[in-house]
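Just one chain follows, in the form predicted on its own, and it is written as structure tokens.
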Amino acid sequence: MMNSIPYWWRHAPPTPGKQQNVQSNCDVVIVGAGLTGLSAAIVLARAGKSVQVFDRGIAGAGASTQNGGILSGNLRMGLTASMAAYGPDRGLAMYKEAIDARRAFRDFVNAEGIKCDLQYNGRFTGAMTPRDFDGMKRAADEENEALGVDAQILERQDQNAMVGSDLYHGGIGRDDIGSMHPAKFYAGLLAVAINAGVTVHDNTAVLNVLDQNHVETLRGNVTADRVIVAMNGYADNSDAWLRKRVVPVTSRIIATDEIDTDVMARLMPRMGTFGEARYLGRYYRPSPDGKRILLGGRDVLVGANPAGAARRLADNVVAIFPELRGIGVDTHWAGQVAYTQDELPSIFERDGIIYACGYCGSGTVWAPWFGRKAAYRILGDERARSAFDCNPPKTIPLYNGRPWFLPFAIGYYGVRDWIAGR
């Protein structure tokens, strides 16, 4: 029988912390305490200011130690399609700071000495149809040559190299994209919160931000400075505003049983991580030990049959390793991603609040690094700039925070990729 347990909290599972009495005041309260508002509050502290962190649940029981732990910072519009979108100047700024959050993981894991098994493998992205291939060859030599990365285009008889799968057409292979064991960061990255004097209050939800210097919890109410909300993908009815911008999407991901070891030096000769060109592209990976590969891939029903969602996804698994016919599923689960409209990370101020959202299933690197920009923002610090500075989104039209389109989109999408792949 399939087991519903994240993987990744077999070896971190997230636990209830120390309850502590709720200030009234503060310096910062910070709404959410996943990657974004704990990477915020951290910088916050050591600044010498007095940070609050509150969560509705377990601290980091959601999206931040349930994804799929691939450090890809992926934006969803390419170069060439960013720069006619938003200017050349922004457009290339913007894969530069994705470039720059990527590094500044791993500067971070490495001076905090973070145990979270973090390698460096490589990710390779492979092209469902050979007219893909094509486009994925011109994207990656533009952005060779605008950035400086090292973009490696593998032709279908070299990608074996990195996959040992006949399913795609080529591919490209990036050797800065990494990955790591989410449940053992988000262990490291609380102990450094907490080591830094942050309060955090978990199973402490707040009812209400009222302003830009007030909140109301479960446990009392906290006049601040200043206020972010970092709920990402969770956004509740405490901010009725946000709901309507940021629509939730579920993420589910499988991990399979144990695979003998020549199968999997053979599946993925790197060990690295792997994605696809496509609308509904699955990503997967073996897990830091080696012995299982994690999949994953939005959820197409939805939530309404979880066991089997699952077992769709384990049928991926053998569609892209048909050797594998049969594996069973050893554990399955799912995480709430967050999109905007325009389908962008996002920064930006209402009415004094700063709000950090919109990660499109990337948050593994934008997180913390939209963490730290809001923080900065708070500082005066300079090292608040960031490419992705906007405005407030925009409403979606008959959405109130209920994605009840969702099913009809994924839907669409997947007949787009069937077409396209035919």
Ligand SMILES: Cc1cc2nc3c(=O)[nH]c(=O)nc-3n(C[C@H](O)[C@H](O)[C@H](O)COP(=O)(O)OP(=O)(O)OC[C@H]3O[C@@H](n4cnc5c(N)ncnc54)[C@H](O)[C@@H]3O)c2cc1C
Given for the second form:
Amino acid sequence: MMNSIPYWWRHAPPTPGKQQNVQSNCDVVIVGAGLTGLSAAIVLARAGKSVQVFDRGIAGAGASTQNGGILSGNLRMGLTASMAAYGPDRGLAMYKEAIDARRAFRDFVNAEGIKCDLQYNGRFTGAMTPRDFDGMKRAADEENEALGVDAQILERQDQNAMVGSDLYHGGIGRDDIGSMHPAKFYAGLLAVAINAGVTVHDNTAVLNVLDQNHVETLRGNVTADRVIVAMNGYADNSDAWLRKRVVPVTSRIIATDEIDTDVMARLMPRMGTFGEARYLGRYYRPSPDGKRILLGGRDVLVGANPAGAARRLADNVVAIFPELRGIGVDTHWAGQVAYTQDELPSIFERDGIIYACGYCGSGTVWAPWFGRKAAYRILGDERARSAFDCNPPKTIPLYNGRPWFLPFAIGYYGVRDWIAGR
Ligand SMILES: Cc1cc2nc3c(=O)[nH]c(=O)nc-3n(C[C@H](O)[C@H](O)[C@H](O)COP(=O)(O)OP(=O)(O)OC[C@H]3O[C@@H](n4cnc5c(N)ncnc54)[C@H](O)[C@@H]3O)c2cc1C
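Given the form predicted on its own, state the structure of the form predicted in complex with the named molecule.
Everything in the complex follows now, all chains and molecules, and the chain you saw is the first one.
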């Protein structure tokens, strides 16, 4: 019988804090208590601001404790394409910012002493075809030269040092991309926020973001100097404007049954993290104790048949590692990520309200980074500057907050991947 509680919640379940009165006035209101919201709150509280963070559920129970814990800081567009699309300076600056954001995550965990199984055991991105591999080699050379990263090209005959699978036609290794236990990290972040003096209100939805100074909540109206909206993939009608600009996409993960230690050592020799160079590529990793494989992918069929979707993910484990045929799914779960039209993480203002969102499924590094940037904006601190500063995203044509087109879009990208594999 498959369990549908996130695997991570066994070790650090999101737990409601003590209920506190909602203050009708404060310096900053933050809507959403995920990584974005709490990271903003910590900077502001440490700068002496009174901060109330509201979450419509239990704090952390959105994507921030459910994710795969892979610290990719990924951008969907490659370096060369970004430089072509946004100009050489800005395109390069985006990639440099990703390096800074990854480093900042690591520094924060170390500085705060958060115990979250942070590991840097190598990242392998596999090529699905020889042609993909050629493109990946070019991209790795460009990134090494322009950014000084250490992207290692692994020919097919050498990839077994990273992954015990013959599926890939070579791949790229990175040692600066790590992994963590997301629920343990969130618990540590929440403790830092509370120690800094942040008030977190669980189960207190913001019903309406009225303007840059006023919100209506389930437990009363609040006036603040500034408002930050950090709802990402869970944006609801409290901000109908945002809902027309950011598309929520369901992401589902499974954790397999336990696997023998010697088998795990063969399949994942460095116990690193894994991805694929495809639009709808899978991502996977070992659990921090090295006993299970966690594998995820986009899932548009969640309402229809979650257990079936979980079994399809198990089939994907077997497609990569055929010796695991018959492997059981211990648990599966799904959460919401958010995409903007240009598929870039975005920080922007609308009439003075600050928004940070749209991490396109790679938010473990980006969400804390943009949360802090949002706070620096309010503080007038020059660290607010970002290559991702942008105007509010445009509305998505024919979109009213219900992503009816997703099955078609995912089908389209699936077909593109399939054609690329021919
Ligand atoms: C299954 C899954 C796997 C993932 N794997 C990875 C990965 O391996 N690596 C990676 O980099 N990223 C991954 N991600 C993405 C990453 O988890 C997110 O990008 C990141 O957690 C976003 O943080 P956030 O704080 O912006 O949003 P969230 O953590 O989603 O928080 C938003 C919060 O807003 C609250 N909210 C919504 N409406 C209201 C309202 N009206 N009033 C009050 N509160 C409200 C919600 O309750 C929620 O708690 C994954 C996501 C999922 C779902």
